[in-house]
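The data below hold one chain only, encoded as structure tokens and taken in the form predicted alone.
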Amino acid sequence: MQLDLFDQSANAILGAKTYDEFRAALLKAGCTKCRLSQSRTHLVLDRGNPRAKVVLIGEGPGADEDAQGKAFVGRAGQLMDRLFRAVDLDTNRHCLILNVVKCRPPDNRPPAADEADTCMPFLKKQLDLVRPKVLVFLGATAVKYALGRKEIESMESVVGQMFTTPQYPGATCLIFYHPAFILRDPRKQPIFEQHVRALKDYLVREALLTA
């Protein structure tokens, strides 16, 4: 991995040899190498629990994860927190949430490709200090940057997929809705529900429930 991302702390944050110090020499940093940088309030770089083995992408923060710098902490993680509960699930517990760009887009747009070029070296040192079990990638953004299907036909016909790819070895990946679609289209809840059913369900059936 080339360490030149911007100036001499590259080196402290994608070469460090622990999570929690990749965590602290990127907060320490800052990245001011894209122009999100310019309007943050601060870098949001995960929540939950980095032992855990399922990993969960999103897209992007918005304006309440900007202000807390905490992922997925407004009304569509809100949502999300209560589905996976209603399963047992607590993603603070057994998820890793992350996203492709780690400043807000303004406005709540989808981060633009040179945007999330520039940072998913980020994502990549998160998810090779992790190394995840189970891979959830959350909406087209996910699916389009960090799964790399520049061109999918449309969310209705990925959605729900279970896989691997050499991308990611060794994890097992999932597609699921944005929980912020579900938001825009409470029609699509229950194969939402559905779909962390069969996560949850897989999770036991392979005993990973141990974080």
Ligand code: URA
Given for the second form:
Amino acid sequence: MQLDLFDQSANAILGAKTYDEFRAALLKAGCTKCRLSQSRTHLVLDRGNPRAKVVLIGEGPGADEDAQGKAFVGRAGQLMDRLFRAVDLDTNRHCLILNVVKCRPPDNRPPAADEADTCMPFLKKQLDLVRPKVLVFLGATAVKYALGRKEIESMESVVGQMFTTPQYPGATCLIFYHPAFILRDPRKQPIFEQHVRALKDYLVREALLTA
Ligand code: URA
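Please could you give me the other form, the form predicted in complex with uracil, since above is the form predicted alone?
Now the full complex is given, and it begins with the chain already shown.
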């Protein structure tokens, strides 16, 4: 999406100087740039703390998120909250939770490539304003679009990785399973727990929980 100099709402959204300004402008303008807007109830921008050092990136809103206008409030989000709480991480306080797309894909299908690409400037703007120290990619859609690794064959080959990338300067990146996948295959939960523990250890080691 280009920033059209004559499009006042795009200017207000993508030109926002603060996260709160960005949020207010996007909610006010109510994006209709892709087909997902036609069936949504709410634009779902986030949940949590915009001043947090950790940003979690999911796929897109499901039915509960669409109804409430908040990210990760359904079963997958509740599971994630519980597994973070087990290591004393509060997702509402220590994290900001974002998604690749801001509107619910019908029938909870993954977003199509054109939908994800259309929505990406909003996610990039959010990350630009928040400048997280740690960026967690939850599942294949986040890896594919927010990290741009469209070539990955399976989550198994990348999950648990910790790395930096010029794409997100100043952030340490981590790849986790999506919590909805853990709901579908609870045998993978111990791996998710191990990754959350590694995140917590990193935050403690780097003194990122104190500020
Ligand atoms: N799954 C996601 O990827 N995001 C949400 O907000 C909820 C479920």
